[in-house]
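The chain below stands alone and is given in structure tokens; this is the form predicted alone.
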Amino acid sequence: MSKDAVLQVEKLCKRYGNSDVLKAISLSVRPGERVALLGHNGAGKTTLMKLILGLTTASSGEISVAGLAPGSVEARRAVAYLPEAVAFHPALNGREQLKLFARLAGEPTHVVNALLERVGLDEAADRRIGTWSKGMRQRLGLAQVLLGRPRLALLDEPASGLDPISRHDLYSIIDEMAAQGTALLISSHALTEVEARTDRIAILRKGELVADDTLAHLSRRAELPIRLRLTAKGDAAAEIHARLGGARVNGASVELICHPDEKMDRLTRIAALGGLVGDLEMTPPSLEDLYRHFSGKDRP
């Protein structure tokens, strides 16, 4: 466990009756770190976030939020939370709602205009929230998260309901928060997005933490196959296929699947083909591949 972590979770267990929802979870998030929390429905992600927020109590284990007990007044001031199904008073307009949150957070209300502009709501700010789309409400929730520069931000499916441009803006804001020192725990099913925009991947499977590392380290640990695609020059695809094997693709390419330990040997053999090869693409396992591996989705 990291001594400088904003969030420390150690041997955390949660039981409901005879059911173990979380089993000895240990996890940390340091200042400026973006950690993706992955897992299929029922894996325990929401329960973990509720425990960190102090909305429910653990059966055993410990949680520290900025060195404080979860749910305490001081810990709540240090944490921002964006739920997947964010809800606001439909009769208020966006500016009124965010000013209310600013006052509750002890922030001056003059920061509200800049925050609404930052999340792309400045033009709709004076319309009643009841007329807004889900994506607009989600952006207002993100503006609320930005109030007061929290030390820890818990984001539960933050891109839910957002269009592609707004999703890009969301991750830009997440990057800015990390650069300012906020620790971020991001629960998401959008694997392609979090693959490129997070520092570490934590995967829950049936209440157990089955992976917690960088994407590169998880790839080495999983030892999943690498895909090589060779584009032939001219009509050389048949000869490449005869010498290397693999599968013909569209008559002009050859695809090879190899174990990580075989990669250098394969590349040496490909280099020996010389002018027969016009191009080479090497595709390592994606986050989706790793998720399926560690969550057990690709197992019988």
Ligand SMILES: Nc1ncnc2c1ncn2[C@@H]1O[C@H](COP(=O)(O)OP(=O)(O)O)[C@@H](O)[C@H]1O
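For the two forms, the rigid core is made up of the largest set of C-alpha atoms that agree within 1.5 Å on superposition. This is a predicted model, so every value here is computed, not measured. Positions refer to the first chain, counted from 1. First, how it differs from the form predicted together with the ligand.
- When the rigid core is held fixed, the Cα atom of His241 travels 2 angstroms or more between the two forms.
- Fitting the two forms on the rigid core leaves the C-alpha of Glu208 displaced by under 2 angstroms between the two forms.
- Hinge angle between the two forms, smaller rigid part versus larger, from C-alpha superposition: 14 degrees.
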Given for the second form:
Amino acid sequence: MSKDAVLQVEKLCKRYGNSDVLKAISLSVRPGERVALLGHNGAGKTTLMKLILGLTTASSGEISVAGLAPGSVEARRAVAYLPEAVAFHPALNGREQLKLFARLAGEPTHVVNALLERVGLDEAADRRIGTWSKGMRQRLGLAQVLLGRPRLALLDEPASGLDPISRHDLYSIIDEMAAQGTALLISSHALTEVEARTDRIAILRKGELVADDTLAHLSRRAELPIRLRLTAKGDAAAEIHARLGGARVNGASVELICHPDEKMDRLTRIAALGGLVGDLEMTPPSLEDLYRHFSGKDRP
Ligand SMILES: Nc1ncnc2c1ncn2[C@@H]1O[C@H](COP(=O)(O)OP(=O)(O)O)[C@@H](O)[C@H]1O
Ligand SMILES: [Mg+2]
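Could you drop in the structure for the form predicted together with the ligand? We only have the form predicted alone so far.
After this comes the whole thing, all chains and molecules, with the earlier chain placed first.
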């Protein structure tokens, strides 16, 4: 574990009644680092965030937030939180709500206009929040998180309910916060482009941390198969199939599934077929395949 981590979690356990919701979780996040916290519904993501915020207490283990105890006044000042179901006052307009948050955070209210613009809400800001879409409320939540440059930001499922463009904006806001030195823990129940572009991926499976690594390392460790699809020239599909095996698809194609270590050997054999092959398409495992592998949907 690194000494300069903003968030340090060690052997953290949480029990609710008879059920172990978090089982000896150890995790750290350094300044400027973006960590995706992945897991299916009920895996324990929100519980971990609540423990870090000091909203609930651990059964055992340690948490330090910027060297402080979670929930202490100083720790609360260092942490920003975007809850899963972000709720605002429906009768206030966006500008009023954000000004209120700025005052509560001890920030000058003149920062509000720039923040609204940053999250793309400058035009909607003077309409009541009650009339806004989920995506707009999510953006207002992000504006709140940006207030006061937190040392640690906990974003609980910020991408859910966002359209692809808003997801893209979300990513650039996450990036900007990281560039300012904020440590980010971002939970999600899926592995999409947003999470794939973080620095590290931590996967919770039924309360256990089953992975904590970069995407590249996780991909290598998973050793998931690669799909090769060959399109035959003319009626050569039968001959290709006879020489390479695999499966016939759509009459004119042959599909081969191979282990990453066998890839070059397969390609050499395909090249030796010369004129029989019209085209070759190679599909690496998808983010979804990788997530399924680690989060255990395809395990007993
Ligand atoms: N206050 C609570 N009391 C009892 N059980 C809870 C409480 N909060 C969460 N749980 C249980 O803990 C598990 C993890 O929940 P949660 O942290 O919300 O998962 P996630 O955010 O990954 O979907 C679930 O089984 C949930 O039912
Ligand atoms: Mg949750």
